[in-house]
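Just the one chain here, the form predicted alone, laid out as C-alpha cells.
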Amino acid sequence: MTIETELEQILDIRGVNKAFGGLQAVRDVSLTVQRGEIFGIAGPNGSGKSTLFNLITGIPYGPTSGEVHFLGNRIDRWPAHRIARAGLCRTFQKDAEFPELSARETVLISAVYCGVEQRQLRERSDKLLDDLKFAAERRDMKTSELSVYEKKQLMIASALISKPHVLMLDEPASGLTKPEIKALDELLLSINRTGVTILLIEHVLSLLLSLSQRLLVLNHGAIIAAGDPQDVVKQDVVIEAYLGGRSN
C-alpha cells in the first residue's frame, strides 16, 4: 500500500521489505513525506514502525528489499553516518545516554559523529537548548541526574544539532506525564515551524492526532490504514488492529 502526496516530496520509500529468517518484519511498505510536514506512524506493539525507522535510517540495518530516496538521492544502500550527514537524524525508544557526562558534553558528541565543525560549537549547542528550554542551570549536570523529560530534550537536542532536515522521534512521550507531554506538544511544533520536517511514531494518540498532517498505520509489517489522522483512527480495521495487537 502506498501514500502519496503531489506536493514536494522530502523522503520517498518504495517497497521496503526487511525479513529476519521466516519473518517478515516489515511488508512491502511505500509512504512519501512532504516537505515540512509532521507525518504521524502508529501501531500496535511489534507492528514494525521501529523496524520502518531502522530501514530509512540504516541503524542497525536496511531493508531486505525495495527502494528509500531522500532529497533525490537514493540511500538505502549508504552507510547510516552517510545517512544522517545528509540531513535525516532519529533518536529511539530508549533515551540514549552518557550517565557521566554532562548534558552539554552529550550535545557536543552527537555533532561530532553528525560531522558539526567544531568553530562555535559550544555557542550553537547553548543555542539549541534554548530553544528547547532546557534549563541553563542544569545544562552541566550529568546525564543520570537529569529528569525523563529533561532526558527527551537532550535525546532531540542531540539529534538536531546537525540541523537536519529530517528528524525521526521513535515515542518520545513514552514515560512523561500528561503536563510534559503537553509540553513536548509544543515543542515540537516549535521545531517543526523552523521548517523541520518530523516524522513521528507514537503510542500517545492523543499526541499524534494533536500534531500530524497525515497518519499511517502499522499492523504485522503492514499498511493498514493510511491519511487524514481523524479518519484513520476511526477505522475498524485500525480498532481491530488495538485491541487484537500482539506484544514484543
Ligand SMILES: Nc1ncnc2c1ncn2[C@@H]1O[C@H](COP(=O)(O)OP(=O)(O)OP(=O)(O)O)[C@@H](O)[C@H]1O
Second form
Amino acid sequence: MTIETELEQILDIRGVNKAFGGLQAVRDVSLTVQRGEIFGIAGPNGSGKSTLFNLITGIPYGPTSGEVHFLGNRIDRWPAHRIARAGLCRTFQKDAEFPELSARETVLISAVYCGVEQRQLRERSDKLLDDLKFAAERRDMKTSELSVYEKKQLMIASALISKPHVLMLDEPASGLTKPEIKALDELLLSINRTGVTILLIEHVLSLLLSLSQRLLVLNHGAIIAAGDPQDVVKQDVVIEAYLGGRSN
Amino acid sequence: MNRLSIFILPAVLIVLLAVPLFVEDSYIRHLFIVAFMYAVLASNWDLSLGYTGLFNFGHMTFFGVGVYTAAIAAKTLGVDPWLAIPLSGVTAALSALLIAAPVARLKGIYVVLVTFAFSQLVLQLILSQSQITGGGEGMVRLPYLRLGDYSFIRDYKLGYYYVALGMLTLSTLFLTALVSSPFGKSLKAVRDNEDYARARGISITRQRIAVLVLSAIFTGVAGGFYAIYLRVASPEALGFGTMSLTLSMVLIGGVGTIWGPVIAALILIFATEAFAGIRGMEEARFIIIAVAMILVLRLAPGGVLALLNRLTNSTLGR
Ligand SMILES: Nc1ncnc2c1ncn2[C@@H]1O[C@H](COP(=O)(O)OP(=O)(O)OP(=O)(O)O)[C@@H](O)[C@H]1O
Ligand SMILES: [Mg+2]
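Cool, the form predicted alone is there; where's the form predicted together with the ligand?
Entire complex below, previous chain first.
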C-alpha cells in the first residue's frame, strides 16, 4: 500500500518471441514498464526493436509465443484496433501518413474511434496542435504536402488525441535536424509530465540518455543489458554489440 | 471539388430539372433516365472501389438483387411498386452484409475473386430458380408506377424522369455526406495506410462491412427502379456488359471522387448512343469507351472530375 501503488506496472511483457522463417527477430524478451516513466530501447540495426513494438501493438502481427499484459488485461491476442482503443498508441519508424487527409482530419479520425466525444473534438485537437507547436496555417493542408518534421509532429498528435496511457515512439528523431531534435526532446518531456508513459526506441543516444529513466538494449532479438541508462551504455556487451553492428 | 460543388453542381441540378421542359422526345428522356440510373450505380461503386480501395467486383450483384426484389415483390407478391423500389435497397444491403463477412478479412486479388464468384453465384441462383425468377427469360410486364389515376408511362416518361433524377439527387447527397463525415475520412485513411489506421483504433473489418452495405443501398434502389421502369427483370442486370460500362464510368470519372462517376455516366450514355445512331458504328461504341478509358487513365489519372476542377479553378481565378 505504500511504495507499490506509486510503481504501478502498466505494461508487462513475458517471454515474447517472433520468428520470420529461420530468423529469430525477437527472442524471449521480458520487460515491465511502470506507469509514468520513460523507458528507452536501444540496439543496433536489425536487432528487433521495431519488431518488439509490432508484437506489443499487434501491428501487423502479434507474438508467436509469450504474453503481453496491459493494465491487467492479456492483450496479445487482441486485434490491433482494440489495443489502440485501450490506450496503447504507437508511431511508426517509417513516416506514416494519410496523404489525402489534412492534419486536422488526421487528428479527428484518430480520436473518434477511440471514443473521444465529437463535440469538444475541434477545440481539443486545436489545443493539442498548439501544444505541439504545429503551425496553425498548415493544419488544413494535405498531409502529403507537409515537411518531415510536421509529419512526425502529426503522428505524435494523432496518437495523443485519444489520451493514451502509453505512447510508443519508434525512432522519432530519425531524419531530424539538431534543433528539431532539441525541440523533440522538450516535447517528449512535456508529454511525459502530463502523465503519459513513454516507450522510446532511438538511435540518437543523447536523446535516449537525456530522457529515459531506464534503458534496455537488444541485440539479435535478445536483451543483452537493461537498467540505469548511464550504467547500461558503459557495459562491454553493449559497446561490443554496437561496434559489431556497425562493422556489418 | 469545393468550387465545383458550390457553384456548378446546384446549377447542373437546376438545368436537369428544366430539361423536360425543352426535351419532349421520349427517347432522349429515356437516355437521361438510363444515365441517372448508371450514375447511381457508378458513384456508389466508387465508394467501395475508389474511396475504400476495396476491389469489389460484385457491385452489380447488389443491382441485380435490387432488380429481382422489385420484380418479385411487385409482380408475384403484388406489392405496390412505390414500395418495391425502396425494398430493393433493403435486400441489396442484406446481400451486401452476406458477402461482407468473408470479404472483410481478405486482401487484394482475393477480394476480386470472392466478390466476382459471389456475383456468379447469384446469377446461377437466378437462372436456376426459374419458377420464381423466370430463369434466362427473366420477368416481363411488371407493374408500373402510378399516382392515383396517373400512370407514369404517360407524358413521354415525364414522371419517370423526375423519379430517376430524385433518386440520383438523394443518392449523391447521401454519398457526399458520407464521405465528408469522419467515417468517410477514415475510409481514405484505411485505403492509404492500413497499419497506421489500425494503430489509431480503426477496425478495418468493420469499415469494410459498413462500406459494402452502405454502397449497396442506393445500388439496390437503382435496380428496383430500373426493373419497374423498364417493366423487365432479366439476368443481364448481372451481366458483363452492365458491369464493364459502369466500371468505365468510375474510371473515366475519377476514382474516389463520387461526382466524377456521375458526370461520366451522363457523358458516356449520350456519347455511346450518339455512336449507336451512326450506321456502321453500332458496335464501335465499345471500342470508343475503351479508348476513352485508356486516354483518361494516361492523360488525366484523376479522371474527368480532376480535369473539370483544373478548368474551373483557372477560369474562376486562382
Ligand atoms: N516482416 C518481416 N519479414 C521478415 N523479416 C523481418 C520482418 N520484419 C523484420 N524482419 C527482420 O527482423 C530483424 C529485426 O528487424 P527490426 O526491424 O525489428 O529491427 P530494428 O531493431 O528495428 O532495426 P532498425 O534499427 O534498423 O530499425 C531484422 O533482421 C529484419 O530483417
Ligand atoms: Mg526499427
